[in-house]
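Just the one chain here, the form predicted alone, laid out as structure tokens.
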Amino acid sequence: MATSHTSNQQDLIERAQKVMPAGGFGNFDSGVVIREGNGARIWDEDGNEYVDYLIGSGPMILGHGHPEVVEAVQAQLTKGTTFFANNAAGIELAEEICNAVACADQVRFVSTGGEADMYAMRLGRAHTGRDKIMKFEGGYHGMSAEAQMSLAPEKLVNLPVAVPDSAGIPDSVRDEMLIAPFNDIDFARSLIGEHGDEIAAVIVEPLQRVVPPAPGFLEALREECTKHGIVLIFDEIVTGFRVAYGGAQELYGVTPDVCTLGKIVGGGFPLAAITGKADVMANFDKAKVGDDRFLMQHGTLSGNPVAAVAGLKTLEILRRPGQYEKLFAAGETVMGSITSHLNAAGHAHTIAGHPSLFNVVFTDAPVRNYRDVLKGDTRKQAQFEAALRRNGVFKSSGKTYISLALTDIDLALTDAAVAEAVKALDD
């Protein structure tokens, strides 16, 4: 499964560079063009085959082209692809989300996770009448101005000062953001205690990228937000229906006021959701809250029926007995391969995350937050990732997504690729 570039892919890369900034969609390495996917495998335009641990950045938990999802989508296509008005599949999907997710009394659909997070923060402001948002350094919440504060700062300033990660963001946005280190309970309590009457919402990935919450951390956030009347938002775009059917709030036993969902709920199609407690979600209903507290939200493709039927079928399959056990077992196998080969070669490392979603960090120190991840050996990390790609394993530099489509053969090929990647590392 070694990879190479031939004229077909190179031609597409050169064409893309002429018509797209930086030659791509802005999401991933523009030096590869994917032709197709099936199960846990993908092929690029030169026919190079990979075991896929990117899986569309998480949505394809069942693998590519799952026949039951394809059948459901094909049936909907003949009935219409979008209506703007309500549709039965979208209503049924909202019902299933409310059944599955602890905080979800009601659901409002959008098309992307970034939209969902943007509206969730705005919802906190509408509900409380306050302006400030507290987030955690290194936490990813989409592309809004608020979300692009201290996502991946290269300059590490004294917290809670926010650092914009993009041009085009007014200083006034930075002034309304408070940044805290993930997993630091004392810092979070102190910051909320000082600014509690100004903070509209605290937004957090309960599993931040691949860093799990420390014992008591999410519980402390819940307690402080309740005490100060702050809306607690769990960004479960990634963890929703992945780490458990009810998401991270089921896994960790902490219920937020609002959570955002994406990726898996659309079954590989553009769909995301804001969910939450009825009193908070009421701000989407002008008849209930009046003009001053009403949060306007429209989207041409929100609740799209094709995405809704794909999401419904995906969730139906995930509810079947043994699915999560299979998913986690595959992840534990890959984690074990990485640990075994790196230990044998004497490379210090930590695997951070959950069996369904994780990554290796080349450090022997605990990984509890963004700055701990930065302390890892980035040169060795880059060598490892590049060698995996050369040996037929496709993933992002920051995450390893596990899918239910992985077979024993896929896992064996992955183990062989990891062994070769470890050989490529500098001592």
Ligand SMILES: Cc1ncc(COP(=O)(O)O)c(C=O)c1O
The other form holds:
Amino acid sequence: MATSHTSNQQDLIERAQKVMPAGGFGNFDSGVVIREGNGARIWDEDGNEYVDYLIGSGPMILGHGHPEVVEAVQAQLTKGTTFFANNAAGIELAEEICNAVACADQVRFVSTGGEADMYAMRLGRAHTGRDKIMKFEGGYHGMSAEAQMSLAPEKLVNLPVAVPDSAGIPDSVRDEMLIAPFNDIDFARSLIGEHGDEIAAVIVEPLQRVVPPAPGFLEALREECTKHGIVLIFDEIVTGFRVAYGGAQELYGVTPDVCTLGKIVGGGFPLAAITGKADVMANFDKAKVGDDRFLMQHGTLSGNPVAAVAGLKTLEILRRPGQYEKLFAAGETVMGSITSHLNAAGHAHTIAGHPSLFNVVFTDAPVRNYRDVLKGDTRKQAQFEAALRRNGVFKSSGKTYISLALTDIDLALTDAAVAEAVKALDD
Ligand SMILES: Cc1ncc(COP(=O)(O)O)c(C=O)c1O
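So that was the form predicted alone. Now I'd like the form predicted in complex with the ligand, please.
Full assembly next; the chain just shown is listed first.
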């Protein structure tokens, strides 16, 4: 993992700055350009090698360039890459989602997770004829106007007031949003109790970023939504096929009315889905619900066959015996490395999340919601992240995504990088 000093990466960074706002795609540190990936490793344009815990922000659970996925994709490429019309691979993928996911009677495909979330919230409105959406502070649901409310607010206001995270959103959207703190059962019950007949949908990441649900929290949301005829949406873009094959609803035993899927389900290609119970999904079918409740939905690449075969092959591999045990064991090894090195050096910290995705927060206070995460020592966090990168571990600042491609060698390199990163921390 030696650092090379050729100028290829710098040249690309400078070219990107000329033709892209903020020098990049808007997603990630524009100071690095990735050349290629293989298994659990990636290389930047200067040839620096990293163990990859970003894995494309979650989709590459099998690692990069898995030979069986590549083979399935190559076979599809020669048969055509997009049709707009129905295709067998998309239909088969919808069937497999219905087999896997408890709430899924039916599936509508789109191309990105954010698009799926936007339609899921609109579906709640179409189904109930109400306008308000309840979401949780710090919850991520893509880039729609509704999702951009209190996603990462710097101003901590009295909830349930929403704070827009983006310019360009009319105040009228903010006025239809109710924001609650994640994991606060009493707050959620009283907010729903007060506004129950105005709320179309409650949207929640069942494991919010890296914060697991408190015992009884998802159950309380389920109960209140049922009581008030509200559509409960689980955003499983991240957790779907990751925390369990059937997603967070399988792991936590709570079934929503609607669930959105993305990332893993497209096998590394642009594909996402809105799934849900038949009576709610009927709003996509004009023949069933009539003009007034019909939710119009189109997308040029929806159900794209290349993405569908990649997703189908990925799911097939995940269904093989022992895969989740292997995934979680790798995650526990990395969690163990972080904890043991930080403990040995006496740094207060909490590892929040699940063995398949988690992050360290530099606090020993409980991490139950967005505001708790903010209480972590951000200076130490930044030092830790930067030192991990320098020592060959690639991740985002908010998450550590585990893949099945991680080998014992990758895990040993990670342990060594963590040891070095801990040395880089201020006391
Ligand atoms: C929970 C959650 N929902 C929705 C999205 C949006 O998905 P996409 O980036 O595919 O639009 C993300 C993306 O990271 C996510 O983490």
